[in-house]
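Take a look at this single chain, the form predicted alone, given in structure tokens.
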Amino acid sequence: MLRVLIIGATSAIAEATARCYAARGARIFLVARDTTRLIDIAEDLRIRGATNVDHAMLDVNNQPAHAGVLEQAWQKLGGIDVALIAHGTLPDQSACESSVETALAEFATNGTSTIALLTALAPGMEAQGRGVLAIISSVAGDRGRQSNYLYGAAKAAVSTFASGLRQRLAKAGVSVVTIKPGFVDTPMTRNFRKGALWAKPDAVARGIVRAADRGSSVVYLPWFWLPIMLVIKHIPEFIFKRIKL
């Protein structure tokens, strides 16, 4: 029976991914800040077919609390086959530019906290000798852009950390999957104008599950973001400085 840990479980993408695993009859452990939402999601997943659903409250920026919650997840699940780290915020770039405190807090939420959780999860997965660590990063981490470079910097740190962790854990039979979504239509992006490049959470969730099943290394979701970001990454700096992205 598949055993799945989801951190940041109340996000739209995480919830959609949990529903995919519930349909498989998985045992699921949910982690997020909002206990009321966790209870509602857990009940929904049971109805959708999950064999068992447990949950715990965690503020990911409370690093000393990580160990206790992760230990609870290990015990309740009896091991972890898939761990998905899906939490994050969408910072106000202007606010980050005008406040060091805001910039560092947003970097901690989107970068440092994920690195801390991966560091804590890795030894257990390594000792287990199998499993998948899936991390939602972002295409924003592929190149710093003036519109969201604080967020992009945090995601770049996560992607680079995951790359090194993937190389380390491959020897133990553990897959580290970096998920790089583009624009996703979620409550976090409700104020953005939507267009052809926007994806729905359900579609991204299906891509995450496929990538975890295959033990992929880096996956762009939807797929067309790979060629888009290849172009953006290779724009020469003297041109890049003159355009608005």
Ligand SMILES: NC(=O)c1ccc[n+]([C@@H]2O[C@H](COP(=O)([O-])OP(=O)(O)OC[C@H]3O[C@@H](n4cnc5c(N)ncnc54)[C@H](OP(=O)(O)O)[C@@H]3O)[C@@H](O)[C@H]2O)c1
The other form holds:
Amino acid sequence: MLRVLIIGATSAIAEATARCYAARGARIFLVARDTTRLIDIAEDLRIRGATNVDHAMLDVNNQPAHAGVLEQAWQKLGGIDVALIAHGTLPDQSACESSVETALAEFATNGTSTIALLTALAPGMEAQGRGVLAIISSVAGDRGRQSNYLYGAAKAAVSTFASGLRQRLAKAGVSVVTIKPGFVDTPMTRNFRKGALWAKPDAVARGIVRAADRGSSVVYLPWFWLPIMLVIKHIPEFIFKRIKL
Ligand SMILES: NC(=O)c1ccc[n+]([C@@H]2O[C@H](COP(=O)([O-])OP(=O)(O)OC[C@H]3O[C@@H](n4cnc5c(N)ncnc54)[C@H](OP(=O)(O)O)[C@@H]3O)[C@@H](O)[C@H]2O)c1
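Hand over the structure of the form predicted in complex with the named molecule; the form predicted alone is what we had up.
Time for the whole complex; same chain goes first.
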């Protein structure tokens, strides 16, 4: 039976992913900071077929609490087949430009906390000799753009960290999957005007589960973000400086 840990479990993308695993009868351990929502989501996942659902409360910026929560997850699940790290915020870029404190706090939520969680999860996965660490990064990490480079920098740190971790853990039989969604219609993006490039959380969730099943390395979701980001990454700096993205 599949044993799945989801951190940031109240995220729309994480919840949709959890539903896919529930339909397969997985045992699931949910981690998030809103206990009321965790209880509701856990109940829903049981109805959808999960064999067992446990949960723990964690603000990912409370790093000293990470070890205890992860220990609970290992114990309750009896091993981890898939760990998904999904939490995040979309910082106000202009607030990050005017406050060092805000910039570093947002970097911690979107970058450092994920690196800390992966560092703490890696030895257990390595010792197990199998399993998948799936991390939701973002296309925003592929190139810093003036509209959201604090968020982009944090996601770039996560993607680069995941790349090194993937190379290390491949030798132990563990897959590290970097998920790079483009625009997804979730509470995080509620104030954005939606258009043709936007995806729904369910579609992204199916992509995450497929990538975890395959032990993929890096996936763009939906796929068309790969060519889009290839173009954006290759715009020469002298042109890039003159345009707004
Ligand atoms: N939506 C997009 O367009 C998009 C694109 C690329 C990548 N992503 C990434 O996809 C992931 C999921 O985001 P989403 O779109 O599903 O957005 P979402 O529904 O707004 O979910 C974000 C989640 O992060 C949690 N979170 C934020 N700060 C936290 C903290 N300090 N401790 C614990 N949990 C915290 C939130 O919990 P609370 O509800 O308690 O605040 C919420 O459950 C994120 O990593 C995001 O960066 C999203």
